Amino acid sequence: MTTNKFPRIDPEKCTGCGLCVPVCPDHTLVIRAEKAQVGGKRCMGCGHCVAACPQKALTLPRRCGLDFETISPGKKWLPPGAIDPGEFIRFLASRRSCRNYRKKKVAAPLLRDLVRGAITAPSGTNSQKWGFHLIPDRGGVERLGETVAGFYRRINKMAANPLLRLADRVFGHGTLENYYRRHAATVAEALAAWDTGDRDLLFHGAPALVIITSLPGASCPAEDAILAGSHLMLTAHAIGLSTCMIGFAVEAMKRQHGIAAGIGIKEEEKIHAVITVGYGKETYSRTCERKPPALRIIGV
């Protein structure tokens, strides 16, 4: 680990209470001469020690903090059980994917605060190697939509060719045949609606998008990005915005690299989530039930 991740300890503030020592996953901190000191060679920069210190004697270098523009979160840690669990589950169940947006523009500070909410998510080895790309206006959303539509026009044309589907079954993995059977008709309907301007079945009329990528060096890049996306969508619900993950856009951007390059995403970044953001037209009366989970208790 690089040394710039190690915590800095103010000996004037440190009382030697030792609360920082057991929470360190890398066993980096020790108490010597009644003060906390760095005694190990590894540090993932998780900040557990900073959060545990009642005297604010520890800091981590190169941290931006969580300074929101439209929200005023408290700084005091909430222990497990500090929030009413029933209300929390009701909040989780109330977030729904939105496919009908108002034309109202989302202010830039709100979009930036969504990203700040997203980065509270956990990440593998605390790498935090994620990237967030904001498309803050409907014009930008439509331009990306046109390039994604172009990709699916080409795929649908290929899938409609029985010889290409046969060749894919024989020499490939049958991906084209599977796409033809499961998605081609629906995509054709969406393309027709897009071309006529009748309805946006890709981004659902959203006025803004967030694209989440992973940067080189992440130990669990896809998991990190999806966790960040989940935190972003929950933050959006809390501040009055609606969201929806758009898998078709992710697939298009993964398979046709020029789409991502066209909006400034670097080649080394991997795309994991495209999320619509806006003010939803939809209202609901109650939370909805879910399918029973595939649950197995091991060892019983």
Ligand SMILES: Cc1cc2nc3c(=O)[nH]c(=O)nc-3n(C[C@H](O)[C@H](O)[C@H](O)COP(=O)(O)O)c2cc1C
Contents of the next structure:
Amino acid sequence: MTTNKFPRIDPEKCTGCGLCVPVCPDHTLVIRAEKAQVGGKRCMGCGHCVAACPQKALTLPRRCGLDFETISPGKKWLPPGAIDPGEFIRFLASRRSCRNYRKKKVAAPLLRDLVRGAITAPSGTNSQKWGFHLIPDRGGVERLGETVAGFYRRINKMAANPLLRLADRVFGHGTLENYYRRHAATVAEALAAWDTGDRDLLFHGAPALVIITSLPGASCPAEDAILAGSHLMLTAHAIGLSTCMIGFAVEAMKRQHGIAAGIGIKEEEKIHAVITVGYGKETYSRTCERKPPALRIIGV
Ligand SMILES: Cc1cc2nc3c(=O)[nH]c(=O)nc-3n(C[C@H](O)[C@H](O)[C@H](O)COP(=O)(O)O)c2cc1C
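To complete the pair, please output the form predicted in complex with the ligand; the form predicted on its own was given just before.
All chains and molecules follow, beginning with the one already shown.
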């Protein structure tokens, strides 16, 4: 069976070792006449078979590989426990949201490598239906900031109107009242600072942005995009860049599609993450602690 989705198997290279068979979640591969063959009807294209084959006999169609431009991760699999866990956790805990960027521009190959890091994330049914929109210069970040500021100017004006808040409480979900109580004052301060050019409290002076969307057909659109965002932020930390997720921008772009349309994002793409990228001004001496998690062990 050969369709666009299934792995291609090079019979010259395949030794029939069978290592690809048990790793396939769709039970698609079989060994016949001492060679691996596609015997099943389904393939989610996860690549387990490709990764398992010591002979490099399997390939998946339409894959771009992970050829980074600025780093050389190599392709050798690191099994569980292969890297120092203490060092790894310290790496995770050392990523900090950056709210004070230097003006230095982020080179385009670095931004593209962040996206390559992001797509190592898992995705529901391996659909990989995510979109990455890069804004590589401060001018572009400021233009987006201005449209997001325009959205919050309108929302703050509406929220300041007690009649509108009452109507939303009675006929809507009370979102406006909630926004008024929780955010309106800080947003007003941020808008004033934006308007005078004193401080960018939305994108924190970042020289670049990544917007992560989901494309039609994603089975778990939000989860996939947020996981990709998390991998992107950790990749950034590894390559010397700082990041911050900007929920305020996501909210504005979700509620007013014109903002995304203005930068060429199609209507069928859903916005899930806006992440600032740049070189942070801050340095830290140590990792910080977290609140104790709500943790339950079931069945003990
Ligand atoms: C979904 C999400 C939305 C966020 N939105 C904003 C935001 O709009 N502005 C901001 O400065 N930080 C934002 N943050 C950053 C959080 O405030 C930050 O992750 C948190 O304080 C923990 O700090 P750390 O990331 O340095 O560990 C957001 C984080 C997440 C996960």
